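Only one chain comes next, encoded as structure tokens, the form predicted alone.
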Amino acid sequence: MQLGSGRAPGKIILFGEHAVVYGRPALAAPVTQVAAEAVVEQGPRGAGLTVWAEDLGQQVAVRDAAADDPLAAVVRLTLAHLGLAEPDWRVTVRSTIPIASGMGSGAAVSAAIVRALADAANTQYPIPNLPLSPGAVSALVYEVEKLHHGAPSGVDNTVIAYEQPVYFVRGQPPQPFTIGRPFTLAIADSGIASPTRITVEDVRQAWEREPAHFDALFDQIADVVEAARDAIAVGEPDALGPLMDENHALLREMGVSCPELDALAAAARAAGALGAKLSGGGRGGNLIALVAPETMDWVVMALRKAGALHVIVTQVGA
């Protein structure tokens, strides 16, 4: 018997990666064309709670898991949340985002256990502050990006969390900003896996041999951020592609560029594209490219022959 479900996007960041985590904004943006869903079911009496990860093949039995691992890490928080005991459930997880790419995977189902496991609770118990502001679950994830990413900048549990593009500085309130003309991405997957726990150190260790370089790489990625949020405010999101250009230039000086992005960039914007740019860790996962209606196609032609695995076209601000 089904006694809750959650839902979660993936997540793209349209500006401001890495340079976010030293204190500098980003804008990001939910992709709901992919989603991690979470269904809670009854279990076995006496079998506690147990969590079966259907894309991953593998079932965590949360009384008996490592304080480290993620999924029964965020069910323990989620439970201490909501004051309750183990109970007797079965969580079943399925996600069709691409796992370390930069969309926010391992977010999203944890946003997605979390709100399955309210919504479970909020039908068998008497439980005050229920269901779940968005608030609440994005404090309940970032602490389980910790595991995922070491010292996470919190966009990827803010923007699932709260479902909407929002503009994010570490440590202040999110803030949702206007969009005044909605604009089409392609997300290219380059196929290659990228870990953002090792980029983020990477750029760590850099930083810590050439701070006065890194931060003004970061400055100048801020003040690209402040200029994409203007343009989109006002409407105008062809301004767009020369900052996306320019942000990827920035992050390829910071060497978490690769190759086969670099390839994918250029085969966008030789397609028509108006700009481009890595998304999210970088060294692989995803490129980021603005198409206009007349070019989306030509543009998601290219990206495919220049290796893209997959590509989402997603309309930001619809």
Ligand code: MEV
The other form holds:
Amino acid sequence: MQLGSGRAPGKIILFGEHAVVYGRPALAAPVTQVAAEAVVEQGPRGAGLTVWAEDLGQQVAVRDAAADDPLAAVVRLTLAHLGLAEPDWRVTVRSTIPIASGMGSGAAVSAAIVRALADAANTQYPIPNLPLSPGAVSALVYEVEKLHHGAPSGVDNTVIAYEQPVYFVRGQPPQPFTIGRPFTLAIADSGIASPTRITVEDVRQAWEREPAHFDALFDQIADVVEAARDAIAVGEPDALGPLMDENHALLREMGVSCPELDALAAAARAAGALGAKLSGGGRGGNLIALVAPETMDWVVMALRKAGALHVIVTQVGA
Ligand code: MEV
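Coords for the form predicted together with the ligand, given the form predicted alone:
Zooming out: every chain and molecule, the one shown earlier first.
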């Protein structure tokens, strides 16, 4: 018998990744074409809570799992938040979000589990403050993100938990931003798995070696983010193209692009994209390209030809 369920979308960083770790702003948006879903069912009496993550091929018995196991950690944190002792539940998670590609698969799986547990608790016990607010979901997922990423900025859990485009500055409440006119992005998966933890750590080491240079790069990215926010608000998304190119060039200078992402960006631009940049941790994962309706098919085709594993077309602000 199903006791509860939860869902969370994927995400893309539109502008500002990496610099956001250092207090600069970022713009991020949910991608609802892909999602993680969790379902809670009653398990055998005395079995405790188990999580079955189909796509990861992982089955975790929470009572036996290590402290840093992310699936067990999200369950423990959520049960503690709800004030529940471990129930005999079986949680099944499925996700269509590509793993280690910069689309927030880990954070979305966590958010789906948090929501499913809260939903099940809501039907079984008299617990106040349910359903959980986006802020509460985000805070729980952030604790788990720290296990995956070390020192994440919090942008991924925020956009996934709030499920709306956000202007994000580390340590501040997220601000929704106005989208004057929707715009379309092609999201191309390079097929190269690139854990965010590693690129974030590499940027940290480079910043420690050359603080003035990297702070200047972060400041330039912050200027791009502010200009992009203004262009989006006044409904001039075409102005985003050159800003995406500029953001990509700055990320390249920071050492988080790679030849495959540069090739995808070049292919998208040559096919008529208005601009393109890597999105997320970099050195693999995703590239996003701004497309107009008349060039969309060409750009998607060019990205596939240039090696993209798959391409998702999404509208921001629709
Ligand atoms: C990853 O989606 C975004 C990064 O800026 C890391 C972070 O913000 O924690 C690379």
